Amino acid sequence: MRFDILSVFPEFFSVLDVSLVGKAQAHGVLTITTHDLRDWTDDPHRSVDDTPVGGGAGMVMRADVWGRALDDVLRSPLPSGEPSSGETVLAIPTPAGIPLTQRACEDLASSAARIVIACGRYEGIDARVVEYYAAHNVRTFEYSLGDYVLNGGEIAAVALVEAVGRLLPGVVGNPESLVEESHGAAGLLEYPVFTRPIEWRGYRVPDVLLSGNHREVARWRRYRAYERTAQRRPDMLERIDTVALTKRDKRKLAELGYLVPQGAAHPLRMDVREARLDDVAELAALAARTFPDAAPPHLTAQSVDMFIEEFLSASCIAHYIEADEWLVMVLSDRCGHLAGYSLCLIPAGDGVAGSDDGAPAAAVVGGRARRGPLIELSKFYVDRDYRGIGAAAYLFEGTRTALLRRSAQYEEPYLWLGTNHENTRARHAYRKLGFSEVGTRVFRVGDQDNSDVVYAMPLRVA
């Protein structure tokens, strides 16, 4: 590949002889010419701008000069040897193009024989020329390195050099670190690395990483890599492909707020929050469709209907979302869909909520007495699409920080729940979020009767 980078500043290039794409000129990987852009001027003072027609503050690049000094760069013929094929490409830095992207540096890389890249400065290059060149069968590529303005485009210029110079084969030594690096194939950002010494100023180097088990090093490696591009790059993100992902990589990334519905193409970003008013309607629907998945097959359709009716219509779900007692929170994406819901009953100061519908007002989760309310769990559903995600666990979390704010006053707040002894799903699920069996119960829908396993746990985590 060849670039050729037109500047009043060709000077400035000295530093593309040194490091690897130094040592990729000298092994003839790719080739790197400077031109003097006053070259191209015929007046004494090799002047290369001109006041802004129309008025307005700086100066802006001349169209003529370009044109006659552009005309001879891409007239030239490529050294002998050098390849033929691939495009030419027009480059200019701008604080008004995209972004420079790794995968504009990958498509590049791969497509273009030569880049020509166009320096300007002051108020930048007159609109004309690259509307000239676009006109003429050159492919133009107008990019920015980020929000904001340098001088000129000679610091962009070595940075698309080194970016897409880098790509290709024989410049970099080793083509792995290429995949794993940040904004690599896998679309995220790069984990944290370390070396010897292994202890440093009171920091040690993660034990993990000493183990010798590879699996779980590749494992460690990618959970901190979607941790630091969800805490700097949400965005990212939201673009990988889930087609790749694991259960385990789905769990993790439900743990940071991406969840990976069922035929999602992209994570979604979902979001825990107090339920309210003008949720009554999609919260009454959700509340209808999931509730009679966690039913016993003995339950008919009548006494389902009727607990829907007595319980979790709009006008139910509406009285708990305005009264002091009752907690709802939803499971949102950022449209404002829901996709999961928790229901919580709060008692007034350290008191027992459900007490007649058989809670443990007495039990003891791992020898941790109980010092403040016991609250209950009435209803905790997550939509089918969501299941097995890791969203039941996004969902839960929240709940109990939200909880935790409601009873911050007190020592050892619990929380407990029923749920039917025959819903192997849902009691493995409980257990998996930390709560254990402390009891039974007979609970009524509708009708009929049904046999409750009843679970409690400490609310704050030990």
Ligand code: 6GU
Given for the second form:
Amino acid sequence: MRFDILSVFPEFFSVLDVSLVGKAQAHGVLTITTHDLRDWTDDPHRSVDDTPVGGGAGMVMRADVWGRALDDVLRSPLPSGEPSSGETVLAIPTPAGIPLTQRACEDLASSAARIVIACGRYEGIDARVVEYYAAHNVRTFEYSLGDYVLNGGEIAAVALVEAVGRLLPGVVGNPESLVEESHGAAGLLEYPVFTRPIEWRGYRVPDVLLSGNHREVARWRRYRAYERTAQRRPDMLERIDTVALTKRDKRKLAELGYLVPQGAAHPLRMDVREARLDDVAELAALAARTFPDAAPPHLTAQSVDMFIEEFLSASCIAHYIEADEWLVMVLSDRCGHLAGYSLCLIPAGDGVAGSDDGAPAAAVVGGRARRGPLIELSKFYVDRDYRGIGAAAYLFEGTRTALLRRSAQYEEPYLWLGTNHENTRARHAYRKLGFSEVGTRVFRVGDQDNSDVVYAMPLRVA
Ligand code: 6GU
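One more: the block was the form predicted alone; return the form predicted together with the ligand.
Full assembly next; the chain just shown is listed first.
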């Protein structure tokens, strides 16, 4: 590949003579020619700029000078021996360009035979220059390195040569190191890397990397990549492809707030937050469609409807949201669509919530006696498409955190719930969330009685 760089500072590009790009030049994999734009000026001052038409600060680079320079450079032949296949691309660094991406660099590396880089200074190049060449069958590419301003395009030209050049065959010694890197095919930032010494200033390399278990190492790296990407580049995480994700991958992403519901092509960023009054309509609809899912088969539709009418109507939900003793948490996307909710009854002081409903006031779990309130998890529902993907664990964690904030002054607050004994899916899920079975109760839905299992757990994780 051939690069031609035009600039008023051609001496700037001596950096390209060192390192891998320098070696690639020495081996003939790529050729870099720099050109002094002032060679195409036609006045004694060798001036390349003028004041902006229409007024304003700064100077603009002249179209006539750039036109003469680019005509010559674009017309000059490729060095002999190079395949003439591939396009010539006119690349123009500018903070007003499209962000330079790894995909764009890959595309240039595979499709371009020559890249001519026109480095502007001052306020940029007269806009007619790029317009003219685009109209005359030259592929143009106005690109930016990021959302900040440099004094000129030279740094960005060096960046383009290196980012494209390293993708050419033979530039990077081990092509495998191009596979698992940031901005690679997976669309994630790269996981953290380590080398010897294993222990350095009291910091140890993570043990899993020393285990020799390749599956575990691969999983550990994938999860660290998820975490990093979630923290630093959430925009990237929302674009990853979900088809190859395992159930465990989806659960890991859910912990980070990125849910992959049934059929979703990309993860969806969701929050667990307290419900607001503007959630009422959506929340009432969610509550009405999820409540029957947990009801045992012998319950009649009429009993279920009576229950929803009495306890889950929009006006009930508005009351739960407004009343201090109730905490309503929702699993919500950024458009306010709700995929799950929890409803907790918080007793006054270190009292018991739901003593008439079978609260296990005397229960001790894991040898940890209750010293604080016994809170009732009265409702805990996740929409159908969000089951089995870690959404419940994410909603529960958000609920637990909110409850801990509310009972921060107590040493050992407890949480309890009742669920129908036939609902094995829910019972399994509650055990996985950390609950233990502590008793039974009778729970009335409409005019029918149900036998429930009662679960409890300390709110603080051990
Ligand atoms: Cl490509 N040029 C200039 N002048 N500033 C920039 C840039 C390019 N990318 C980010 N800032």
